[in-house]
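In structure tokens, the next block holds one chain alone, the form predicted on its own.
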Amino acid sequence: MPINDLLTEIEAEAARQLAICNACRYCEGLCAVFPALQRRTLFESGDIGQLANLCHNCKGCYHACQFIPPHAFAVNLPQILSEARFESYAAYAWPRPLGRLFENNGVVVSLIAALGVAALLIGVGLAHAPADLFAARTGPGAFYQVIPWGLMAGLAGGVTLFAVLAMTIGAFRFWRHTGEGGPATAGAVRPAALAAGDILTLHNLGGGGRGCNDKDEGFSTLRRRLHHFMFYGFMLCFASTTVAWIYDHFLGLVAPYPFFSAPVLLGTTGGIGMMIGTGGLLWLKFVTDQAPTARRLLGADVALLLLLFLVAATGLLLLCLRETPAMALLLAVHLGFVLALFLLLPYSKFVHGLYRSLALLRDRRERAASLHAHSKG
């Protein structure tokens, strides 16, 4: 998906199918994609990017459609929008050559990055205190006896700043590209508040009210609940890290912290939530009806879910065994997965949360502008 006026092969096929849907309009009440589709008569590259990222892949339109294969029209909107959505991740990525990093080798790239960082940290630990690397340590500062605080903070800070910069540039590219040639938008506060509600509640994973087609043509809210576990679990883990930073920098309290402390309770709850969410979503990937899915993207989907699961699992295991001789190895492995996750965030499916949020904001602004235009007319 080059960011210009020329459609890629995937975008051209998406435009063909969307034109059929726009003529049919049988699915107009299923999700936010179809009202947004009806506000467009021509489909430029930015329109495809907006609609693809607005799609939550609930698959309801596939099971409702009378034109799915083997019909000559061969409409399979969830599949083609998944392809276009994934293509957009590479198009908006920065630096752009890294944009296809996850496409074919997501699991391998994730594991190599995580284990490579872990090996580096173990090597530092061996150089720092080789005689007692695997000795049991307890009390404040135990972690820094294995991996120096400066190295740990420097790596975490550098990787986080890089990820934030890369995703910010990607978000700017998405917003600029999807706004070119699209419907007029309104900039009022109310659309932003409504979009925030859509994002935090995953409203569009409700499939028009009855749920999504998680496994087959039957309606379910399971995928929505699993996404909530994953999303809010991740946010609790992020809150845990933030509170720990405040403890260390402003209160002079040094990790590791007691179990009944805010960082540990937040991290434990979040880690359990992430494991439930990612584990359940991994299971759904393999038991769902494969017809409306893009099979070639399975590796990238599995890679992110597996990486998030391993971040949570190694963190909880480190908590359980932090006062044993296994602490040093587990600390290095856990930090390896955490740093690999943040390093790969701008190039993994994680960015779909960012682009989908922006797509929902643009959609709410388009709706507000459309209502305003009708009221004046």
The other form holds:
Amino acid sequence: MPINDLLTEIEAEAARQLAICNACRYCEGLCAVFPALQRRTLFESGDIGQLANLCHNCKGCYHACQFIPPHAFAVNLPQILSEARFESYAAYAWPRPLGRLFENNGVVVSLIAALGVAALLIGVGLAHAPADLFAARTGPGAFYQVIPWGLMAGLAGGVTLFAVLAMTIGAFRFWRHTGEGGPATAGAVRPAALAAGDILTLHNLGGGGRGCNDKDEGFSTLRRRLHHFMFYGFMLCFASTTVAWIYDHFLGLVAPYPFFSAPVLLGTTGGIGMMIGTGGLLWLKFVTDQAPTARRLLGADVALLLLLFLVAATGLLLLCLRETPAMALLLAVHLGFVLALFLLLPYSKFVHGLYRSLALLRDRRERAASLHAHSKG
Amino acid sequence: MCAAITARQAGASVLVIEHAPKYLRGGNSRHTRNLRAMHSGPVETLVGAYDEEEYWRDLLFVTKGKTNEHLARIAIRGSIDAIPWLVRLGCRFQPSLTGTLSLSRTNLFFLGGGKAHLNVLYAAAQRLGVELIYDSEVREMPIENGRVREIRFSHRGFPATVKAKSYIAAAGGFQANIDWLKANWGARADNFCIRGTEYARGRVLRNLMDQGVATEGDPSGCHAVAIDARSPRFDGGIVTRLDCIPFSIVVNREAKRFYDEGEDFWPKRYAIWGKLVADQPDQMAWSIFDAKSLGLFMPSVFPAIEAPTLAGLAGKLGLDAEALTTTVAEYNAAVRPGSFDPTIHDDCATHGLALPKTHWARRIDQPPFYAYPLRPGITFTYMGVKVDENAAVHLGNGRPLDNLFATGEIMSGNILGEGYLAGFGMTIGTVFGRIAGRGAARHANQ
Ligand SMILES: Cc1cc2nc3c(=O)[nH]c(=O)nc-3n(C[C@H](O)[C@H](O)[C@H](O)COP(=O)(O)OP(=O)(O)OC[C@H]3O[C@@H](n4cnc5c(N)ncnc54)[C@H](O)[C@@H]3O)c2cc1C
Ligand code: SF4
Ligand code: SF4
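Alright, leaving the form predicted on its own aside, put up the form predicted in complex with the partner chain.
Every component of the complex follows; first up is the chain already shown.
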């Protein structure tokens, strides 16, 4: 398979390995990457972008491969696709110079998280006299006595809007890049529905029905289940915030809410889910066989997981201790982590969700087109 | 593995001694993709039906009768029960891979290939309590009074001995033992590539033969195909195979053709080209074709060598430019028009050449021109120990050993005396593995 001269070093190495897979095809049934690979006759940069973002990093193809290092062919697809994926995040980032944040992303994420927390702590500290700071507060509006509503809403709104803008532009860049020279695509609604299914069930983390290689050459679906905990936990927290916003805005109910209220119940379940998911995934990162992983990127993975874990943990702690004198500080810490998370949405591994989803959509559209071509000819 | 698991399931305690390090465990089986299974209706990913008689006829055809009907039918029938047994252990299958549709009725493809299949079996074995040691080469199995007394092996370089009630030999062929190949092929063997594991050195087979164990199968025979000459010496696996020969002409170092490239469909001629190339100077040949034919066959691991002219191509290959141009010109002049169709024995043939190309012959005239270098690639050897229907190994005097059983490549010469049927190697290993495991456990539990 001809390899394009215009590829980066990582893309060229990915193309070399993918050409071996294309001659082998043993992994065809493991995930969507291999059929997508066989639909292509050339490996352009956009093809690597698509395949790299389609890969769920399940390591199934590493443990199934007869050609892993030290074999002369040195195939280690999960590793090289991880590297290509990370390189693509930087390339799609907006504004472009901030793509640099993906280098040493672990440090970046940790720093911003620390800064977020520090900023809010200092802010809260300066705004309140010590006695005031450690006063126990209860009843509606208690949180806003610590941080004024306007500031909280303004900060949250501004950061969220920026993240949405940056990620939308990133999405457009991904879509244009992966569409260049790739196979034909077709369909709209049906492929989108199928892709939604792929995203919500993590179908490709099924190893073709037998499970993936989460830790070693044994098979399991633990990573898939942990990711579900984290993802649906996150979604519940998101739902909790949305409901809280509706309460506040339309029903005139002011936070904090009682334990048996929709926002708190949603947030609590979600928070626990996120802690189980992120905690489990962190544990897996360390016990897994390191050979198929990209060591360089471990920092970025770990940093984001830790951040998510801390957002959930401080949220739950705040719930437990909200009627004690520790509330003000805890609120500042929790919101500091949340602020950092939202600032980092476009510049951390978080973007994998966006590009993975789009890659799955493109994949479903390619499949629809090739089915169509087969049924015609 | 099948033997070890079966024996353990039958209540025996089992130790597996593997020469390779852990990441290379599973020998040639890790390079496989499928096994051939008899079935009366759709099973797993198999379509249609494949009955015992058809299976047997296919085997008879490829082996030209060099088989043991009784043992062969045991392997064929045993493939029915083997599938649900494998599935219970956690094995899964995938639809036949692209480019192999013709096998979707007869062959079950392992999900993720042979290595993934073996990983499932190793995991099952470990779950059941089979003990596995790696980096340990079996050196000798001394036979006394019709039984194996012990196993002498090296464990990470240190000598060790283990005594058991029964023993199973499943050490593959001897194709990676170049000195042994040389005894049959002479210096030519130095230029062979071994497609599978470098641990198939036949040490167990040799030791048993030296102690009077009977053998079956052609002692000098091996399954040899033409693979890409740029392949590594060992373990190149499936990706070094080339399917371009029927759409090309094949020349040797003198830039001369030496066999009808279009004699028959590729799967039927695949396995003669190893020997054909082995008989050429330096055991090298080159498959030459033009832009029309690129894309007619499965891609292989290395890109084709490309040049805008034939003389340029010859330069890159180290062949004499004039000789190659002449060979191609003579061939082109002899090509008669026809309607090219790779799916049938078409009417594209040469006329008037001393060595014709009888199908799929088209002029080589559309640049760029391409070449793949060829070398013999050895898949496996035929000769193995003689066994009976209980997988018990026989001595030269016709009597079975009391406590030694065998399965896989080390005994498949009983059934595959010559030729090869895709997926039958794994079928023999699986079915006789289960028989050997049961036999060994029964003997041990007595
Ligand atoms: C590239 C390739 C593709 C193939 N594809 C298929 C296919 O799709 N379907 C099919 O049915 N067949 C296929 N075959 C043939 C198939 O591989 C063999 O028939 C089958 O693997 C034989 O199994 P086995 O267990 O006897 O040998 P192996 O799988 O080779 O196992 C033998 C084991 O014994 C170990 N060993 C050897 N000597 C010693 C010793 N002295 N001490 C300790 N351990 C030792 C080796 O390390 C090895 O692990 C293929 C072969 C190759 C090379
Ligand atoms: S990862 Fe290895 S086994 Fe899987 S398709 Fe690629 S080369 Fe083949
Ligand atoms: S790591 Fe998993 S998802 Fe990625 S290519 Fe390999 S099998 Fe597919």
